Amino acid sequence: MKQERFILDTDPGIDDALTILYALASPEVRMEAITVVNGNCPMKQGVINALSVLELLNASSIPVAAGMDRPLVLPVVNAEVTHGKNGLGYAELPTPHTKPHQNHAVELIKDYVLENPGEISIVAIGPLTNIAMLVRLYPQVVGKVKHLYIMGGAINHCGNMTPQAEFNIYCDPHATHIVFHSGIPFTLVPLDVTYQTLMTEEDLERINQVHSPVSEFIVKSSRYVMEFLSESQAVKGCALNDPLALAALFQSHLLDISHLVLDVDTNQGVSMGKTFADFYNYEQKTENGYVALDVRARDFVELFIDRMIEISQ
């Protein structure tokens, strides 16, 4: 089986870990790499949870890279109110031995896709800053990623961070734009189909039930989560949002998918941040992108549940 290679560009919090351990799982795909931006946490945190969580599948082998600690006009936005002090909710994991990559996370990209040409995709599951800086800084990477994976936006579904703006588009609506427009072929994951994607009490209990200490952090670090999300946004359950963005990797048969023209509000308003597609085209602009508009939901939960337990064994 051909594995589908990837740079993982991530803002380490709660569903961010839970996609390095998917990734782990899942023998489609391959891991080159795991860059780091400001997000949920600040990017230095975020570089010690990737290492930790990586140390706890002993899987250190893979690099870690700090990358972007700002956004790219706005100030810094992190989200400790969902994904706790540092940015792992109850749980708690050693500080890692292994450090970080040498290079910053944007040379660090650069060089795997220019060595590798049409052969390594992006998901991105934090705040697009690093991807518009590699964009700007090395145009010539443009037409050599494979294909990058977003997760972030809110199409037809309200906002999680406004009423109309998704947490990862919001901290920098800026980048969103650089990228949206790079020429980079995308597809983005937005909370139309993460919140439909819940991972439930139920489902925590079947993995508890293998005693690791992989069981342990995935539990601990998703009910914080789904206590956040009970008790702000009425939600019942963990939305495996970032998760999510790595299927539409390898598992695109989960998704429906529409090529559309996307872009992002970079105003200052009460619509920052806001993503849109236009479905009528009304300015016959050619499609910049695609984007997932509805999820074979419970299937994929149950797959990801089935990985979780393999991997905590």
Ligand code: RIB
Contents of the next structure:
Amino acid sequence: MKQERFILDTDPGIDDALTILYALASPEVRMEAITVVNGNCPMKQGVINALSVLELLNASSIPVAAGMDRPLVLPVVNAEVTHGKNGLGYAELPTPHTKPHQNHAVELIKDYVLENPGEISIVAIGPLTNIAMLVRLYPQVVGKVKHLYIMGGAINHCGNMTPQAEFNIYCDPHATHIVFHSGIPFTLVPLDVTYQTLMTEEDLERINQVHSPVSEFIVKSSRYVMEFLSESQAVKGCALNDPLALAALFQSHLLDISHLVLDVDTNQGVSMGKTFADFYNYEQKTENGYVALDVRARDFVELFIDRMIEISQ
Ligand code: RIB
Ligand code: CA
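Okay, that's the form predicted alone, but what's the structure of the form predicted together with alpha-D-ribofuranose (RIB)?
Zooming out: every chain and molecule, the one shown earlier first.
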């Protein structure tokens, strides 16, 4: 089986960490590197979290590179209330021994993409600051990235940061605008689908029955965000936002995807960070992106749980 090769750009973060596990549990894909961006937690904490999750899985050969520690224009926003002080909820991992890659995240992505034209996809599951810097510094990558998968946005769904905006986009709407109009082929995986893919308490108990360091990590990290979502948004479960963006890379049959004119509001008002699709193409523009608007949610969650149980053994 030819593996889909990708770089994970991430703000780990609980569902980000679950995505790292999902990648390592999926033989269909090869995670070449992890690049970190400010988001759920400060970028430096995100690097520590990525290194410690890889150590937990004995996967420290995968390089982790530090990236942008703040948005292009706006002040830093983090999500301690959702992901906890350390970014991994109730989970506590040992301080990692491995060190981050010596190059900046943007340099590392550029090198992989230019050395492997058309072979490397990017799965971006945090704010798009690193990706925007990539296309600004190295526009020649635009035709050489195989495909960009973005967890972010909300089209017909309300936001989770403001009534209009989803967190990743809200953190850096200017970066999002650059990426949406860069020419890189991309698929947006918004809250419209990710809030359907909920890992429930019953699902978590199935993982908990493995009783291993990995299953304990999954349970302790996920429970934190489940409590937050239940209290703040009456959502019953852990929304598998980031793992579903990875699934778009190699399990796209689970998603209903449309090719549309997509854009984002960068104005600093009530709808800052709002993403939208021009379904009627009022301005006769060329469609610039793909977006998942429906999902076979329970089929995905079952696949995800099975692989979490496998990797926890
Ligand atoms: O809105 C959900 C997204 O914001 C996820 O990527 C989560 O990890 C946070 O980064
Ligand atoms: Ca994330």
